[in-house]
Each structure stands twice: as structure tokens, then as C-alpha cells.
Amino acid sequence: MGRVVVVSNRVAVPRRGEPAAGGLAVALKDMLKASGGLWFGWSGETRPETRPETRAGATLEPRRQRSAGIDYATIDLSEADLKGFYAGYSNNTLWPLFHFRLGLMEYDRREAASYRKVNRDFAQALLPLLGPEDTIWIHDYQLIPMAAELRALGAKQRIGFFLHIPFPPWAVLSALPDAERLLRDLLAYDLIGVQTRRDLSGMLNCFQDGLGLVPDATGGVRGEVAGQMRRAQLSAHPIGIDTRGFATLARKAAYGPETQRLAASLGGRSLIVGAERLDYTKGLPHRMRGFAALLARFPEHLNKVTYLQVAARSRNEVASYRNLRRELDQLAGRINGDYAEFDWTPVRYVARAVARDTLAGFYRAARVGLVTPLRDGMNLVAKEYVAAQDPDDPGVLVLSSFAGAAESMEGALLVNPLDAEAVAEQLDRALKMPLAERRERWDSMMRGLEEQTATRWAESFLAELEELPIPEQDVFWETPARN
């Protein structure tokens, strides 16, 4: 048996003094330990443009290290590659496109070429590290073409791909110049995993309408890649969390100084909590407007509830993110200006990162978890909020129907975040919900979280991948056409 080789844009190499990893990283690390595996990807560092490996055609030499039974191999990116591949095509083109935000999508041919160059660099650096029986698992939208690049270099191993963000239908994806090529890149994988049935439907629609490929009876598609016929299996594998681990973390954090300070500052008021990275996909202005509508329409909650929103800054160099932060600043100020009392601030807005264990305690203290993305692959905050609750007195999850988590969390109160009045009505319902109903809803969601953990997600994906036949060894992979 070979190893499992995980490939991601950024590698979670453990460093002294860093906070504990999240449930997904823990699940991947446990799986890699079991297989004596390798984790490969970008180091997070940039290299000077003048170094020899920046020359055209040069192969990057990965840095190797071993920690806690796992081998890590990382490469640096040049400033130009980081700008074109990561900040440019990955985050200014694919990220808004896959989240249905065509108005925010930007496209530049040079950035598209940089995206493919970096995927080629990744493949060239990884290939010498691979054994013939290794199983390769590539993650997320930054690395879609990497399997095609590996196949072009002669890789015959099983290769799986998992997309952590939504996958749109062809009516949306077709807005991308050369979208058909991106779909053909996916055919180089043996197994393509997405988060939800909705994402699976979108991907199948793209293969059918974009490439004219009809799925077979088991959900696979067959098409030509680099002059050869290949079959890729498509399936939904919803990600979970380390449910018991996060529940334990929340129980401990409830008695920590930060949670105790928060509880004391509330003065007996109910807490609504939200915690996201500052991103236009998360529906942050919409939930603030929904909270404002709650105070306007249901005045019995005035001076009785506080809304805490944690929104860690990200991509501040991008204009749309700076505009979002400005909008949130203004909304929070307006709500507090309209409704605050001398001893009550309705909105507490924290525009910086908060430690994961601290957030776990805040979730446990909150009567309502408010999670309202406009589009999300899964949204693990929703699952962490539920896992953090006190079983004897659980809170209520108000969740966007556009989050992937909505497919399986039937105990949540679902809402369309574009309707501020609907958000207000569900918040009012959550704040008034009787204990018996809260327990019943929480119990149904918690059972699902205990079954659908991050570890089981990784195990189920790899089990399906390893059941697929190994690609024919005599297939010759032609080099894909270069931009």
C-alpha cells in the first residue's frame, strides 16, 4: 500500500506557539499519520524574483521536514506568481464566480496564465516525491488543473479532487473565458468531490451543457483529456467537524476568563453571535440589517438582546473588501446610534480575529447563532455553534438556506438573508423558542454532527477513491496546450 499525498494551496505545517488547528486540519493530519503520508503545497513564503528557480522551465525544489509522523514538502512562490495565481485568478476570478457573484468577477489573461503556470510548477515539484502506489488528494479551486499537469508528466496514480466551495451551474460558469478548458481539467481526476447535492447538480449540469457529456448510471462522466478518453466519478461528501473535540473545547472555554467577562458584560441580556472572515460571500451586511429589523419590528427585544459580530479582516488590498468593511462600520454605527441606551450597545462589532477556543466559549454563551452566507460550500461555523451548546439549555441556529450546511441541519431555522424582515422574524422566533423545542432541534442536529465528522468525511472520500480502478498504465498523456 502506498501513502496518501495531500496537496493544498497552503500547507498547515505545525509551528511552535501557533493556535490549535481546526477540525479539518486535524482530520487530514490523522489520516496522513495513519498512511505515513505527505502534505505538499505552498509554504506561505515568497522568494526573490532573481533566484535561479524563477527562470522559465526551472523546477522548484521543495523544502522537506517531518513533524509528528507526517512528511511536509513546501515550495515558495515568486511575488509575480503570488499576485497572478493567488490574488488574481484564484481570488478575483474563481472565488466570486463560484460564489455566483459575477458582478465582482475580474478576468485577466495574464493572471489566467499565471494560474496555470503555478499549477504546472506544483506538479513538477511534486512528481519526484511520488511513489507508484501513492494516492493523491488535491484540494480546492486554486489547484483545479493540477491533475492534468501531473498526467502530462506521466503520473499514473489515483488522483482525487475535493472542492471546498460551491460549484455553480453552466449558466454561471460559462461567464468564465475558456470555462470548457477548466471542465476538461477536472476530467483528469479519478474522483471529484463536492460538498452538497446542489453542488453536484451544478457540476453535472456544467459537464452536460458545457462539454456535452452525459453522466452514466453511477454518476461518472467520460470525456477526452489531452487526446485520451478518461472517466471521472462525481460524488457529494459533506465535510464535518471534530464534533466531540469542539464540544469539549466549548465546555472548558465557558469557564475561561474571556467568556466570563462577556457574560458579565451582557447584564443578563440574550446574546446573538456571528463569527466569519470578512468576505462579501458571508452576508454580513444582510444580517446586520436583519438585526436592525428585529429591533424595529419587535420592540420587546430593545435593551434585552446584544448582537456580537466577529469579522476578521481579510484581503484588505482588494477594493470590494475595503468597501465591505466600510459598509459594516457604517451599519453598526447607525444601529447603535438609533437604538443604544447609556447602558446598552445593541451591536458589538469586532473586526479582528478571535482565538478559536475563545469563540467556542462565546458560541456556548449565545442564545442564537446567526449564520447568513449568500452562498457557501458548507459553513463549519454553523456546525461549531451547534456542537458548542449546553445540552440542557441549548441555543438556536438561524441559518441561511444558501449555506451547504442547510442540506443536513434540519433543526436550524432557515432563512433567506436577502429578506431582512424574514431574518428579523426568525431571530424573534429563536429568542422566544421554548426550551423543549430548543432541545429537540439541537438534539437532531447534534446526532447528525456526531455521525458526519471531519474524520469520517476524509475516510469516506478516500475509500471511494481507492475503490476506483487504477488508471491504465499504458495511457500516454500528451502535454496540454499552453497559453
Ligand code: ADQ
Contents of the next structure:
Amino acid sequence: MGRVVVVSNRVAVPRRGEPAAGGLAVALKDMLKASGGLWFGWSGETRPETRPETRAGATLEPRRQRSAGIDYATIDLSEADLKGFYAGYSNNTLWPLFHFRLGLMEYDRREAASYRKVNRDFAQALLPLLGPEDTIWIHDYQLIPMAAELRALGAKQRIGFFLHIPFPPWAVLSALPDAERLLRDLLAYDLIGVQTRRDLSGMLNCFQDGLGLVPDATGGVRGEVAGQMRRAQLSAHPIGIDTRGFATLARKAAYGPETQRLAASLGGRSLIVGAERLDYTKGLPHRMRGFAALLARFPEHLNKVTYLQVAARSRNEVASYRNLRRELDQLAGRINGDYAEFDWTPVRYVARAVARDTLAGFYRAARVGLVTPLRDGMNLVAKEYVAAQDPDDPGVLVLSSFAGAAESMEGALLVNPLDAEAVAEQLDRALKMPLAERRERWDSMMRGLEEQTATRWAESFLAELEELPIPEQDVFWETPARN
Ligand code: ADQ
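Target state, the form predicted in complex with the named molecule; input state, the form predicted alone:
Time for the whole complex; same chain goes first.
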């Protein structure tokens, strides 16, 4: 039996004094521990341009570490890679494009080349560490071409890919000058996992309209990559959280000093909570406008409800993120200016990360979890909010229908985040919802969360990958007869 080798742009190498990792990292680590596996990726460090490894054609020597039964191998990126591959093509081209934000997408051929180079560097650095029986699982949009690069170097192992963010249909993806190449790169994988049925239909539509490949009856596509015929299986594997673990964390945190201080400061008012990275996909300005509409249209909530938004700063090197920050500062200031009383601040806006257990306690203290991204692969905050609730007196989740989580969380009040009035109406409904309905909705969501955990997600993806026929089998390397 071979190992599982996980590859992701950032590697969660445990460091002393660091807060506990989230559910996703824990699920991957458990799986790696069980298979004696390896986690490979970027160290998060940059290296000077003058180092010999930076020269074209040189292979980077990964830094090896072992911790709690898992091997880690990491490489540094150069400043130029960081700019072109990471801030540029990954976060300023693919991220907005995959989130349907063509107006924010920028494109630069040098950044596209840097993206490809870093994927080649990753493949070259990983190849010598691989055994013939290993199963490789590559994560997310930063590393789409990595399997094609590994195949070009002769790798025959099973390679799976999971996309954490949405995948748009061809009408959107075709705006990318390299769209066809990116789709061909995907064919180098044996299994491509996406979050939802919506992403799956987006991807199948791209293969069909972009490359003219008709999916077979079992959801696979066959096509040529690097002179070889290959078949990639496509399927949806919605990610989950460590539901029990998070519920326990929240129960304990409710007695912690932060949640106690928060509760005391509310003076008996209801709390609406929002938490995310400060990212334009999360719909934060729309959410603030929705909250303002609540106060304008339903004045019975004035001085009775407080909205706490914690937004961890993110990707400050990209201009659209700095602009968002400015917009939010202004909006929060304006709403408070319009509605605050000397003893009540309607919007509490905290632009930084908070500890995981503190966040869990805040979720539990909130009558409403307000999760309204404009697009999101899944959205774990929605799941964490539900897991954190007190079963005897649960709060209500108001959720964007554009979050992947909406496909499986039927107990939420769904909303189109672009419609401020609709957000206000759903907030009003959530704040007034009787206990019996809150319980019923929460029960149905919690049952789903207990089934669909992060561990189940990792297991089901790998089980599907490992059941697929070995790529070396002849049928995968023949050119099919043309008809
Ligand atoms: P993200 O876009 O980062 O993930 P999400 O799934 O919501 O979004 O996960 C965010 C995590 O950060 C949660 O665990 C949350 O608790 C934590 N967090 C949020 N705000 C915080 C704050 N202010 N301080 C501290 N922690 C905070 C990407 C995709 C998602 C997909 C995940 C997993 O964009 O759609 O669900 O990957 O596949």
C-alpha cells in the first residue's frame, strides 16, 4: 500500500505556540497520519532571487520535517513567483474569474507564465519524493496544472484534484485567454472533485462547450493531454467541518471571558454575527446595506439588535482588497452615524482575526448567523455557526443562495445577497422566529452536518480515487477510434 501525498499551496506545518488548526487541516492530517503520508507545498517563506535554485531549470530542494507522524516537505517561493504566480494569476485572475467577477479579473501573460513555472517547480520538487504506489491529492486553483506537469515528467500514480472554490460555466470561463489550456490541464487528473452539483455542471459545460468533450454516462470526460488519451472522473464532494469538535468548542467557549464580556456588553439586545476573511466574494458591503435596510424598514429593531462583523484582513497586496477595506470602513461609519444612540452602536466592525474558540463562543451567543457571500465554494462559517448553537435555544442561519452550503442546508433562511430589502426581511423573520421553528430548522441542518464531516469528505474523495482503474491500463493510453 502506498502513502497519501497531499499537495496544497500553503502547508499547515505545526508550529509551537500557534492556535489549533481548523477542521479541514485536522481531517487531512488524520488521513495522512493513517497512511504514513506526506504533505507538500509552499512554506509561506520567500527566498532571495540570487539563490541558485531560482535559475531556470534548477530543481528546488524541499525542506523536510516530521511532526506527529506526518512528513512535511516545503519549498520557498521567490519574490517574483509570489508576485506573478500567487498575488497575480492565482488571486487576481483565477480567484475573481471562478467567483464570476469578470469586472475584477486582470490578466497578464507574464503572470500566466509564472503560474505555470511555479506549478512545474512544484512537480519537479515533488517527483523525487514519490513512490510508485503513492496516491497524490492536489488542492485548489493555485495548482491546477500540477498534474499535467507531473505527467510530463513521467508520473503514473493516481492523481486527484479538489477545487475548494466555485467553477463557472463556459460563458464565464471563456473570458480567460488560457481557458482551453486550463481545461486540458484538468484532464491529467484521474479524479476531479468539486464542492457542489452547481460546480459540477459548470465544469461539465466547460468541457463540452470549451473543448467539445462530451461527458460519458458516469460523469467522466476523455481527452488528449500531452499526447496521451486520458479519462478524468468528475464528482461533487461537499466539504464539511469537525461538527462534534466544533460544538464542544462552542459549548466551552460560552463560559470563556470573551463571550461573557460580549454578552454583558449587549445589554440584553439580540446579536447578529458575521465572520470571514475580508474578501470581496463574501458580500460584506451588501450585508451592511441589508442590515441598514432592516433598521430603516423595521424600526421595532432599533436599539434592540447589534450586528457584530469580524473580518480577518486578507491579501492586502491586491488593490481590490484594499478598496474593499476602505468601503467597509465608510459603510460601518455611516450606518452608526445614522442610527446609533448614546448607549447603542448598531454595527460593531472588527477588522482582524479572532481565536477559533472565541469565534465559536460568539456564534453561540448570536441569535442570527448572517452568511451572505456573492459566491462561495462551500462556506464553512455557515456550518460552524449551526454546529455552535445551543440545542435548547438555537439561533437562525440566514444564508446566501450563492454559497455552496445552500445546496445542503435546507433549514437556513436563503437569501439573494444583492437584494438589501430581501436581506432585511429575512433578518426580521429570523429575529422573530419562534423557538419551535428554530429548533426544527436547526435539527435538520445539524443532522446533515453530523453526516457530512470533514473526515467523511476526505475519506469519500480518496475512496473514489483509489477505486478508479490505474491510469497505466492500456485503455487510458490508446487513442480512440474516430467515427
Ligand atoms: P474561505 O474562503 O477561507 O475558504 P470558509 O469556508 O468560510 O472560507 O472558511 C473560513 C474559515 O476561517 C472558517 O473556519 C472560519 O471560522 C475562519 N474565520 C473566518 N473569519 C475569521 C476571523 N475573523 N477570525 C478567525 N477565523 C475566521 C475556501 C473557500 C470556501 C470553502 C473552504 C473550504 O472559499 O468556499 O468552504 O475553502 O473548502
